[in-house]
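Given next, in structure tokens, is a single chain: the form predicted on its own.
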Amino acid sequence: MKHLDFHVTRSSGATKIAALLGIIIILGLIAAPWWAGRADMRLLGELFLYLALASLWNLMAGYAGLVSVGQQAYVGFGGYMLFALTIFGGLHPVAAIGVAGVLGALIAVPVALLIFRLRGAYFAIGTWVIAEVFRLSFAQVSSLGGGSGSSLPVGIVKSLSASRSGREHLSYWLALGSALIVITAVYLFLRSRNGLALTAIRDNELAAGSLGIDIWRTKFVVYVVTAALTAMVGALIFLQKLRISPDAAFSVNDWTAFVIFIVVIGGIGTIEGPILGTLIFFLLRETLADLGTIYLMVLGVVAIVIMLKAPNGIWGLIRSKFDLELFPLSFRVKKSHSSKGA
């Protein structure tokens, strides 16, 4: 006699195939210094850093509902902390990246206590105002170059590696590592108890509150963790650039507008969305960059078309058509046949 058994799982056949392909791709990317040119490695490194920033912004906006247009505050803060810690604190640049993350979390606590009093559009504007306060404050620090900025001393740069190729390889691996760490951290966070609370808040904040979920605390944790990781990515960005200035460090276009574009076209509220969006953004940028301002207009048109035709982004469209999820977060009910003698 046959009957059906049901069991709940997060994984699927597509998930297992994607995991295998992902491992192969990661191994290939780790070996890039042995098969890619210098320009290719630099481009890939930049892609990884934008992917990390996009994944972090997506965690805040796509899951916690914290739509920030001021994340450049923590990118610039992390960059300046790297310079201060290495020049005046004598720390090795790699160690300074970690410390910059800790300091980013600490500075995010009072900032969160202030801007969490705001809601909706006021919150978004508040984050931008905070970023401007950061920019103006660091522009007054004469020991770090004031408004004109500062460059990393040669001795600090050479502490990474004695050879130029060694420094380029290390910078590339750090960028790749930052993207992998951020995506893994976001995935594990969303799989945790806090992640379940966050998903409930995203789906229905009122219902989540009625179930006893501490909405303020959950959002606060997300904001502080995101700030810490964003500061670390910011430190790594300016370690690669070797120079920092207030306008570059706190650029809303470079570190927030492009990041929002990536998440919107890829698919907000999904882990896969920022990955797909980053690939599309860099494809458009490398193809259209020579067109000058027309390039920015094309990006705007692409964003508008996708928001109209696929409000959940390209990955949202793919997921709805094929029920595909590469990072298993939602539960699925599977049925299996079994037979027992009567």
Partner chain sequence: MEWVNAIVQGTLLGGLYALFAAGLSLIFGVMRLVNIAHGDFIVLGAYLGLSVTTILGIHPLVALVFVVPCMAMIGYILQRGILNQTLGGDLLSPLLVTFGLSVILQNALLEIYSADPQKMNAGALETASVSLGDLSLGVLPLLTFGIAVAVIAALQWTFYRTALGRAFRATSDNQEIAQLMGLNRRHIFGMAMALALAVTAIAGIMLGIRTSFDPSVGGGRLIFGFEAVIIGGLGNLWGTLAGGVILGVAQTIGAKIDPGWQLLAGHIVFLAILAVRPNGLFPRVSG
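Give me the form predicted in complex with its partner chain now, not the form predicted on its own.
Excluded here are partners and other molecules; the one chain stands alone.
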């Protein structure tokens, strides 16, 4: 009888090729200031920030089962912290982004303690209430412009870089960096013990609980970490916009609806999904944006159809068809020797 050796591995040919391609693409993107035009770079910068938001929302909803419709709370909070820390605290904008993340985590702790009391869909609306509370509270702060908002002073803008192109390059790299950091963080998190626990919770909350996984604590950690990173992305978004107002900072459409559509269309519960979804979203936006409200209705219809007919999104369709995974997360059993088998 022939003896077959099996071993368990995460990587496959596709993941190795993807890693190589990924490195080439990332190097090309880092070099974008030398080959891309000003408008392209602005678009790419925005795309990276949406990619970061989408990956974070996906971590919460797709892996931890925390479906939030209130992540604009942290986007806006981060933005306002950037303004407050640079204007009143005299911090350098890049340092302020980091501090905004820490403050985002700190404020997320009491918020989580409160809204984790709500289950399922009511949790979702609870997150929205929190975002409203943030919006109304910041509208009360007259030193930040109250309800009408304020602009970032020229001196602070200039502190990033003296030249306009220098500032544009820096904010492009910051956006690219944030997307890379977020995706790497999500990837490493999912490979960690906590990440495995998350997958177990998603697959079966009851069983995971009986296996001794502290579900509440794991979800809590995800919520707080996501809040911190979302606040940092928010700070970056408003560093690019240079102007903030409560309505723009805490917009449910801009920071949650679009993000949800990106993840749903791309494929919820996969790392690749938000990447694909962001590309599709920007492609649609650049081609259909002239249609205005009709474009948003089309987006809504597409999201509903995908949710009903292909709940794992477009990436889910691709993956089930080709058994493809670009980020090596799941384990595969392989034969050690490529002997003639089935």
